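Below sits a lone chain in structure tokens, taken as the form predicted on its own.
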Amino acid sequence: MKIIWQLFGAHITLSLIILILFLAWLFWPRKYKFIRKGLIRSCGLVLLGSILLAFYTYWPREYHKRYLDDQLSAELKATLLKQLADSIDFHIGMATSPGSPYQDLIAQEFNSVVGENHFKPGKLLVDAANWEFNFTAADKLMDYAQANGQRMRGHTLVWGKFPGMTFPSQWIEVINSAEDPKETMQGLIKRYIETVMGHFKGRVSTWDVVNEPMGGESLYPSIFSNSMGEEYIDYAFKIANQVDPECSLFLNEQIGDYQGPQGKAFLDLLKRLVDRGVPIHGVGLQSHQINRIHDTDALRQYIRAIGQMGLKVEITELDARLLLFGGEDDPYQAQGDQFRKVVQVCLDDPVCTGVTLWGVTDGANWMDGVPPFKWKSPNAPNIWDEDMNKKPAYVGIWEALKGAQTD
């Protein structure tokens, strides 16, 4: 709801004003003609303002690509991100899918990969009623990573937000009809994790065991939390650790404001997990910058707070909408500066061991296909543009990694 308000707050407010004015005109005594005329005129003016605001908001913007006029250094052209990251024992990763047209580029530039969708329950458990799995696409991606010497991040085992994609829709009825929902949910979690982690054991070194457990300041009301409360997180990690004691187990979450209520609530959750002895090894901070630019100073403090609990950190799903930087003199350079700052913050703290980007090129990015973001362009959230030119975002990451070599 917070994102909806940030994106559409002005439109919602104007719509409510129009509705109030129209209702006032509709029910105002007809003998007060002057007042009624004023109300309907005001309604029309606000409606006109709303239309103009919509045109302004949704009219596609274009920003000059000044970076095309810049000459990249010979060293930047010759040295890949993967080479720099390998030299400092750091993971620089990319989300991808089987058969991606960018797989050659990803193999050259990145030493870590994550399946964008093909390791999620909706892709693996194709027939929940009969517990039938299909690992064909995921295995193809796994083979690709191994052939190119890349680490594979497993994403994700337990995720309760979107039935069908993040867990089988059939599970809703199973839990609703269960005599003991908690025990039934434990059985589902255990069987799923044992099957999936068992299949990839020894090949996937890091798993996002639970993804996006928060719904603002509290747990998201999913079938997992509704049937087990916070204990579903403990249970999933314990089962995962039993299946593969050598695997690094992460809790992955999107935090928009590290100093806000959700950020503080998530730290409290982590502390409770650690205090209870849950076998959690690290935290993934997604860092999708969709509706706001993240405060990198606050991110630095947040990573330190997590590290003080004895946990590792990775930036797991980094991208940043170009439109957020539209007020800057050079939006592309401002976007690049933000990528550099985020990677630099991670590099500066030894508990932060990697950064994974969520998309290769602006010509094929997830935001362009998802409302409401696809209606407000340009999104252009990635480090190569639609013509596969390296953007300042690429240069910013390269410079941060290069600088870490000499520190």
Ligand code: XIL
Contents of the next structure:
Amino acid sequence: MKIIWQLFGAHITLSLIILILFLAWLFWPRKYKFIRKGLIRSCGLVLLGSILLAFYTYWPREYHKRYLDDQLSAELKATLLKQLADSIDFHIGMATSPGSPYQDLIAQEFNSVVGENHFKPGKLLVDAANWEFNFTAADKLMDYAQANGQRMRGHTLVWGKFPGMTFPSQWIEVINSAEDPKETMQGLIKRYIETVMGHFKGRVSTWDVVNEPMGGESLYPSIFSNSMGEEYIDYAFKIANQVDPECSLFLNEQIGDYQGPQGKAFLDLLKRLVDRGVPIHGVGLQSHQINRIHDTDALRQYIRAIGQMGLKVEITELDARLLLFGGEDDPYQAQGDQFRKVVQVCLDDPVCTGVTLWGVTDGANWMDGVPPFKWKSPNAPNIWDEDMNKKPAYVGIWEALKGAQTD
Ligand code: XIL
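Moving on from the form predicted on its own, kindly provide the form predicted together with the ligand as a structure.
Once more the chain from above appears, this time first in line as the rest of the complex follows.
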């Protein structure tokens, strides 16, 4: 049943081609027998091809969990990630939500947390028309972090990608009908940042001021960039810096290919921001590995290039989809090696001050809930498996942190 749903859900293009061929066959004048035969045959072929493709692509794969046969060393069991990170003044973080069933574990293992969703505009600004905020859930998370001595990364203030979650949908109309869209947008950004950063002032030490500004090689065409151009980024940072001059202000982005056009364009953007004197202090590299395994040598160079501009770096949303390692002899081990490499690259450059993971267990991971990722399993992108066993990814991070201990 799942496969059938996936076939029609994900193969929209192929389904459309099939439909067009079928309709063409249906309505083609009957006297052109040869053409009609061709149409219906092509239709059948595309249908067959798409069924095969669907089976190949979406058939859930399972990989042997060889790590379950390994004995974890007594030292690994006794020493937590947080202890290792604390002793080298490094942030090891986890995305979480208020009331998460993993709160005790997160408090033990991580010295930094980020709200997976609860600090986003969609959760905070509950009634945009009346500027009504609800901080209850975010405050609960904040209290939890403070009670456990964890740093809170604020994620995120200005994000123009998905109306509803990342900014209030009502703002589209507000901007579209504005006499002066630029000035109106400045007003929205200012009021939003002043309220939210003001609320958490002194408690949130690092904010992602702008999230995912890029759309490929250029700015993502959002209400923010459409009304203000690149200047919306400058403006958001300027306001954030005014509200809390003590806060570390980050620009957060997902780069798949650090040496590719988007990676280069993002570096150019950073250079322009720095040259214009924008109060930006750091860059968050999300590092979701969903469609490709990131080249860690390229990541190393990228971090260096950002550092040379005088900016800090954090890996902010690390996870890596298991399916990407499916061709390896031991996919779980290969995934673990990749986690180790990413953390190692960050540890190797003093500019890179922390790594935050985007999820605790494979049993509850965000990719399983979001199309199209959810259709290609296994995602299993986290460091604990669905039975809460430590995966090679946990061990990889632990080993990288252990190797960085100075005494
Ligand atoms: C994701 C959350 O993990 C999901 O629960 C939610 O449904 C969608 O957003 N980049 C980001 C994060 O900056 O905020 C996103 O988080 C993942 C991609």
